[in-house]
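Starting off, we have a lone chain in the form predicted alone, written out as structure tokens.
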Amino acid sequence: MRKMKKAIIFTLSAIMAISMLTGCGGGGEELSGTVSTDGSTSMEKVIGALGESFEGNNEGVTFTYNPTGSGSGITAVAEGRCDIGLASRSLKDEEKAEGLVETVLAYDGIAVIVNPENPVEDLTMEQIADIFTGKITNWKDVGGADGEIVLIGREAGSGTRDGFESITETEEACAYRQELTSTGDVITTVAGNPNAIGYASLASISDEVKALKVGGVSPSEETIKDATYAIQRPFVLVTKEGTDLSDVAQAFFDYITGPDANAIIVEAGVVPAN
């Protein structure tokens, strides 16, 4: 009786030992809630990637993720209207002083990008700065057809626009024909205009459009990674110190910036900071 009396109890241990196992990074109960995220929609591919699969690994999780413009995910992050902020770029020392907190997650170029039909192929810096700030007006000055330069933007708290003014030195003195709230609305407009020319995560470009060499070398994952690709900036997740994150938040948190998400990161086109 006493040997069954010790082997039930064994058995019973195991189970309780295994079972405290499961759930996301093998450690407590299984994950339960919602977690949100709002900002970046530039970083919607690889934020969406991350958190589907972050959802398929716990069944009780529900993920958000709000496109508003890095901007908007910084305040909703300091007014507490969601767990995490995304920002494509990095934040300001007055954010900081207000207790904000960034974390690195990716590296992602800026591609600048015309229409298909374009001829154009490469620019350099210069000429960029030149274009988006009205002193090259006409593609047949730099190799293109003769035709008007539209120029295409985000709007201001865009973090690609501000990465992608901060890095061409052109601060407050691009003269966009078109101001767009999206990566995609850009990517749009430029694919349907051949004189048009914009500014858009390497990560969400398609086919529709022609990303341009930059002083001779091409955006991609390689030209990141080893930094010979100019106009590039971070991907940023925003938290706020003091301000401790739910258990279902913060194991998010610890599995997309951990090495277990680094494959999925890199499928979604941007250089892991991990």
Given for the second form:
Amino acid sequence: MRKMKKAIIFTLSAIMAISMLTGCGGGGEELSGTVSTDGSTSMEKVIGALGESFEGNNEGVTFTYNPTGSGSGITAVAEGRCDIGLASRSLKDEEKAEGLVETVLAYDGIAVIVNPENPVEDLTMEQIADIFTGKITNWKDVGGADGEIVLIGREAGSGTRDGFESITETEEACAYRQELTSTGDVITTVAGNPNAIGYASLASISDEVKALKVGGVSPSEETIKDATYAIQRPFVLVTKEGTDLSDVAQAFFDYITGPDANAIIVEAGVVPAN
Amino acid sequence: MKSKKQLIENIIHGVFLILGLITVACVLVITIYLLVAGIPAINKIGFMKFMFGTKWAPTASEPAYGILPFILTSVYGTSGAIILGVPVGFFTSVYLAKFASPKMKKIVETAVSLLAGIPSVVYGLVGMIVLVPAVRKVFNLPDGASLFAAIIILAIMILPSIIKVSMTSLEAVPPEYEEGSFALGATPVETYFRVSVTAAKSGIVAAIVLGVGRAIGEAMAVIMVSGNVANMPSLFQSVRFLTTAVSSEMSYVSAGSLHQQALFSIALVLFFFIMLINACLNFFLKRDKTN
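Based on the form predicted alone presented above, generate the structure block for the form predicted together with its partner chain.
Complete assembly follows, chain above in first position.
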């Protein structure tokens, strides 16, 4: 019996020690603990690369990323469920009123994508807006083959949709044929339908689809950086005012907004803001 | 010694009781949570406006929260799946229970079990890559993602539950019934359809109700093939189901907003539908037992 008691006490104290370690994030000279991020699925590539390199530089640090979507990420910060929230849109006024603070990490270009079989290469902003609002319904009106345009969009609340619609000024007016719930689904669907047009963040575009030029400018790092490519949006880090980040989370925040991280951000296909 | 044994016995009883109560507690917590989270939005929007409104535009500057398109889509989609799936499932189960050779029966049964084990996301993926483009080409539509594609996927997904449950009830028909029928000179087809199926009626109805439950609760597969736009349902239009209405917007909605509460209200409506279906199922199963 006594042996058992000892074993139980030992296990309990071990569990407590572990939970203290992870809970308080260490606090010594050496960085250790967990940085948790939560939010935008569009930011997966860039935040994943940054987290990996931060983990590589600091042994004993665990980085977690929960791809839930911008809205969920913002909620998670507000409720204190993660250190840093990730949003692929600027904060709304009501969110700022809750004491949330945004820091722009990078700019992401939203590419307008069509099937590679589609002969159309270039559209103006007006043409894009007219297509998505249903004023232009046939590809032959914009220099393509005869065929009904199929609009592929994202669900209400998606950061990409919000970004695309606000930039092209088509909010509440888009007559989508399909509203899909992820960037990957949009690309797969556009790749499977020669008359489809959709949008997705430039970082996740693959060869299966063709990114159109907008007003003669093709989407690329350079054109997004010098703001000649018109359809772009911010990638935002969300923190809560008045709540200090843990040492390790603060170190991570400083690292990714500092100059050392720019090379990694560029490699992830987006344009650093700092 | 005896009291020690008694003590252990009592402890184990207690543990089992707690384990049993966990299930009850889960159901209670979910029900209460859904009611608490779902009712405020219905009150705020207005019951009639919410249930019978035809426009869903939660992020618009003048938001509209009408879920009639979702309710009708779920009802039409489920009915379509039943119309396509029940004949196939029913005849398959009669064949397996009564006509098939043991070897054939084993092969088909294994296939049905495998069909039941395929995750719904795989149905969705195959639907998205194979079925949707096929529907587009066959019917010469601009786009194939539609209620029709969702119905086909759902019809396939409900097959295993229909086949398995009806088969079990057909096999449970006492052999004397069939032997009596044969003795009177009836052919096997007459016997199986007039005697066995009649005797197994409640079990087969239960199987169909189970299929309805499976179809109305499915989200992952239909979200990938139905196009997911909140249109009033039409066979070759992009549509959104009750389940997908909740899941597609939940991840992006801001907490505490009316939009989020309205999604909980949709979940509550869905929950109510499923409770109704479960009540039907219980009714048929009980009737089966008392007979």
